[in-house]
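Read the single chain below, which is given as structure tokens and is the form predicted on its own.
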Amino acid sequence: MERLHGRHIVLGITGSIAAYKAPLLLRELLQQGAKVRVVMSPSARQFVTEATLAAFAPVVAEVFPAGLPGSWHVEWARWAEAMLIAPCSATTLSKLAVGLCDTAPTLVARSLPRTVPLVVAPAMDTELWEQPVLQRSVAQLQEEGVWVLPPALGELASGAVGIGRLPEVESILSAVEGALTTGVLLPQRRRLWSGRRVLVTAGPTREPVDAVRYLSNASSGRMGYALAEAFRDRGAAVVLVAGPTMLPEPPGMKLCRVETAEQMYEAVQGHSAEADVVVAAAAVADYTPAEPVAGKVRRGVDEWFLRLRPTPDILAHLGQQRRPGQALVGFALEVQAEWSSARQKLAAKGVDLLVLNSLHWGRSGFGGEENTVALLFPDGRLRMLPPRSKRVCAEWIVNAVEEIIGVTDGTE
């Protein structure tokens, strides 16, 4: 399924060296089914040509483009369901904060209806990004409900290594999906998450059999990563404890990489006490080899018996050790007797919310980009959700967590 099928996206491109990635981003938006229009700043032309982009989508690079009426920006802003500026330069970020509209991207961005989300993905050198005046601009835009995607850590055009890289295309698309699902991040929503700490587990674990073999499962980690990004984008401070995955490192959060269930348990123990919300989305192995072989077991033995021992039950420990006011979310992937098994787990683990999916539901389970989930609450409420991308499912789950912590805080 195309993740952005039929959605209207205005893509803004500004004067950052990362603009060379814009054609790849545009192509991916189109491949995911989006209808795209492009606006460029004059500086963006130093890095990518209009002709390259115009081969795929309508392009405007002037405030007063030839052949279009003077109110073209109003029509484009009303056409949009979301606007994405990627890369967003330091200059454009500052202009957006003060309402200066002297380029095509800033003109359309400041003409958007108040219900249309704006997503910006800054890309610049670390010294620019860390300037206090620029961070004040970021804070102001966030207070207005703009989705500001944190830049990534890595090698920069200057040759330095630091925070400032344009995030990977997958992370940018995920943020656009989040914006289309949730809408403008209203100030009261960000205030709900401001100062809150969220711990998320993701991905599989690998339990070593010998030096080269292991027991694991087909979890890709996408659901947990999507949840971590959704909490981050609403303003929470996120710690992501992740087993082995092939996913790019998500910017704007602390990432703890682990391999085994025991390592994940230790990492969770180290961070759970200070977390306001804990989401156990990882597919943790229930058993591990009791006596892994130090070297490699060679072929030649007719039968090889493997003795297994249980791994720590991370969710059960979290339920037993949770402090007052801490929200706990668990996951269950079932194969048979889904509903009864899920209700038993909901009660036994002491969670505030259980996210259930089943291998029988279709577009569900491990590996894929989509999921089909049901949300179970301790008071008996059940919310069955349709198949959607894992980022959209993550937004729905975070909405449910907002209900939980809103009731806890007495804000509803």
Second form
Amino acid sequence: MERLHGRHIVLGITGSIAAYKAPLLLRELLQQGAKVRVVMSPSARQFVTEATLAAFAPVVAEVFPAGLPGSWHVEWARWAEAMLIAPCSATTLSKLAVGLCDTAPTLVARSLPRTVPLVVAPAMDTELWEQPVLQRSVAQLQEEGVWVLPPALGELASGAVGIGRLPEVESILSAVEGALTTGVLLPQRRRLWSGRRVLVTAGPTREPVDAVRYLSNASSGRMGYALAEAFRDRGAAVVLVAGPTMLPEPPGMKLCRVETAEQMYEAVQGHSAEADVVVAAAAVADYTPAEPVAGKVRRGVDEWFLRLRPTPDILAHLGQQRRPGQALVGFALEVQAEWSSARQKLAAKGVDLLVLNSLHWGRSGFGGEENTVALLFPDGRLRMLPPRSKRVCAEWIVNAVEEIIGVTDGTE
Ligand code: CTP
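Switching from the form predicted on its own: structure of the form predicted together with ligand CTP?
The next block holds the full complex; its first chain is the one shown before.
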């Protein structure tokens, strides 16, 4: 299913070199089913032409566009279900923070009804990004409920390597889905998450058989990554411990890459004591070859027996070690008797919330873009959720965690 089917999005493009990526972002929004209108700042036109974008969507590049009434920005802002400014230049970010409306993107952004979320994806050189004056603007926008997607680490237009890159299209889409699901980030909610530490595990593990072969599973890591992004966007400090995945590195969090279940266990042990919330979304191998072969096993023998030994049950250890006030969330992938197995797992692992996937539910589980999950609480409550993209599921799971740690702000 298209992730943004029928959703109205105003895309703002401003004068960062990363604006050359904007047509690809626009195409992806359209391919995901969104209806898009584009607003450009004068500086954006230095990097990408209006004609390129106009081939795909209506474009306004001036505050007083020819042929439109003076109040066009009010109509566009009311039409929007979310506005995304990507890339957002240092200038536009500063203008937004003080309420200046002298370009088409700032004018529409400041005309949005209070309930319509604004997502900005800043992209600029590290020096600019780290200026205290700019960081004050970021903090102010966040305080207002704006979704500020942190820029990524990598090679910048100047040739330097640092923080400031426009995140990958996938990360931007994920933030837009988050904003469409959860809406404007209320200041109370951000304040409640700020200073809280969240540890998330994601992806499969790889257990070596010999130097070139391994045992693994089909987990893509998408669910865990989406959760890590959802916690980050609410203001938590996130550590993501991930097995091998093809996903782009999510900006604005600490990523620890691991391969084996043993390494995942060690990495989790290194971060769990200080975590306020731990979410075990990884599909950890339960068994690993007992004697992995150092070289490559060659063809020749008729049969090859692998002896396996159990791996550490990371979540069960966390359940035993947890400190008062720490919330623990587990996942369960079940193939039969899902409800009773899930209830047993919830108790056995000592978690506060169990997210259940069943192989019998459509669009559920490993690999795909979507998931169907049920949330089980220790007091017997059960919440069955409809099939949605993994980021939408992640927003709902984070809402449930807010209930558990008592940070619900009463708006849901
Ligand atoms: N898990 C873990 N460490 C393991 C195995 C699983 O931390 N070695 C975690 C998973 O991340 C998930 C939960 O335990 O949050 C349940 O995983 P699942 O594979 O459904 O259950 P298992 O405990 O492995 O039990 P079984 O395979 O028998 O269903």
